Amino acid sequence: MSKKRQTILVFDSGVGGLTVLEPIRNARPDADYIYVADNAVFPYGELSEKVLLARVRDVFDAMIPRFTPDLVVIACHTASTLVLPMLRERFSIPFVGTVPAIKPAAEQSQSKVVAILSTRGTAQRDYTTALIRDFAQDCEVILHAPSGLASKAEAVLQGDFVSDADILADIAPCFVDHQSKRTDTIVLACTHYPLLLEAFERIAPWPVTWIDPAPAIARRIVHLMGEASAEAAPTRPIHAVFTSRLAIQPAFSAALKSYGLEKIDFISVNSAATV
């Protein structure tokens, strides 16, 4: 008899976690996966922290009894700051959250130049705070929080045009050099920021080093759920939830469907949650 498959959500606010989605997919190709994305109330960077809490309870209120997910990954740095104890707590499956990759940029740094790439959410948290004291004190670190990037990172794979220029100027502050000494890692603290890293690299002053926290991820569901089955079925479709209905025009549908997302439904949620 064949090994139950296993079922995997990944949630974020748009598509960003997409970029969380395909490692994790490729570690376990036996999974069946759930994506959901609560662009009704995209971004989640501008959010005050008691809304995005609310937020997040009442999406994961509605979709967990739906779906029955046997492991959630939050593919979100800006919800995953914040969110995990409060999940956790209220549920009793798994749950794998999405951090700032600031240890192993610290460690592989070698100008001890350090740029952390968020949301404004994810750089006002005390979770950032204390990872960067606790292991970055070496380092000069740049934290920097762009407005509107993660948006811009939605309307490339959407197929809209957003201008080099327009990017560079986001993240050209991560790009410090004085002393003799210049950035030569930039941690990718929102998982939007992977979807735009070809840009990243072609426009950049300078060759740095991108952390992407995605392949760390894959290897945690791994280690928690095991390896894949060799005696399960091939890879199946994703099925996609988003909270708010979307014009999907040729391009989106395309990326949508690079990234395994065929079934798509729109499922709302109702929220007391305010900006």
Contents of the next structure:
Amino acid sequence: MSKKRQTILVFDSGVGGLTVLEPIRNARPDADYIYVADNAVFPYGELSEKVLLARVRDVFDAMIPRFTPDLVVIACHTASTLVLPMLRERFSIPFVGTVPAIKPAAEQSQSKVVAILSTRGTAQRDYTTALIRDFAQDCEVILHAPSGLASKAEAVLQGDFVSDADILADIAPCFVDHQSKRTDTIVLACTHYPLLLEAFERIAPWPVTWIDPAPAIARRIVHLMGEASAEAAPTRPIHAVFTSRLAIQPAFSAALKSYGLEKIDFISVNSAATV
Ligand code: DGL
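Moving from the form predicted alone to the form predicted together with D-glutamic acid (DGL):
Below is the entire complex, every chain and molecule, led by the chain shown above.
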């Protein structure tokens, strides 16, 4: 008897979660996926903790009964570092979060100068402070949160031009050079940033190791749900939901399709955060 296909809901404030969706889908091509982007209040990194908590609660109150997923991936550091306890208390399905990969960065770094490139919200979280305290005590940690970098990643995916100079200005503070030792590892602590990785590597003042948490998240999903079955059914097109209508130009549509997102819907969610 064939098992029911499992449904995984992947969530972010925008298109950043696609960088997490991709390795998960490669690991479990036999699952069905719903991608939810709360673009109505993007960027999450600039919201207060109180507003963000209420907003994410309202989004999930609307989406969980509608899509009845078996598992949810919060593919957003800004949300994961705050909302996971609330979501786990409210819903009985598993929630997998995406939090700054500080531990592997500190372990891998030779120079022990490590930068965390995040949003403002993630940089301010107690959760992030605790990760640095617990796992990076032997490192100099540069916590850097450029306010517009996630928007630049959105623009690039939508086919707009963003100059290397603009991107370099946002990442330059991560590169610290004390002559005898300099930054050798940078944590991509916002799921939007891997969308800019090619540019980061091209314009970096010197080569560093960029840590993307997505492969570890995919391994976690396989740990929780098991390996894809041998007679895995082929991947199905992904249903994407945006909470605010946006123009889908041809370049953007092609980019979404390259991640498997074919059916796009707009479902607005009313909450205090949008008024
Ligand atoms: N992609 C999100 C993250 O990982 C945040 C981007 C935003 O500020 O909305 O933190």
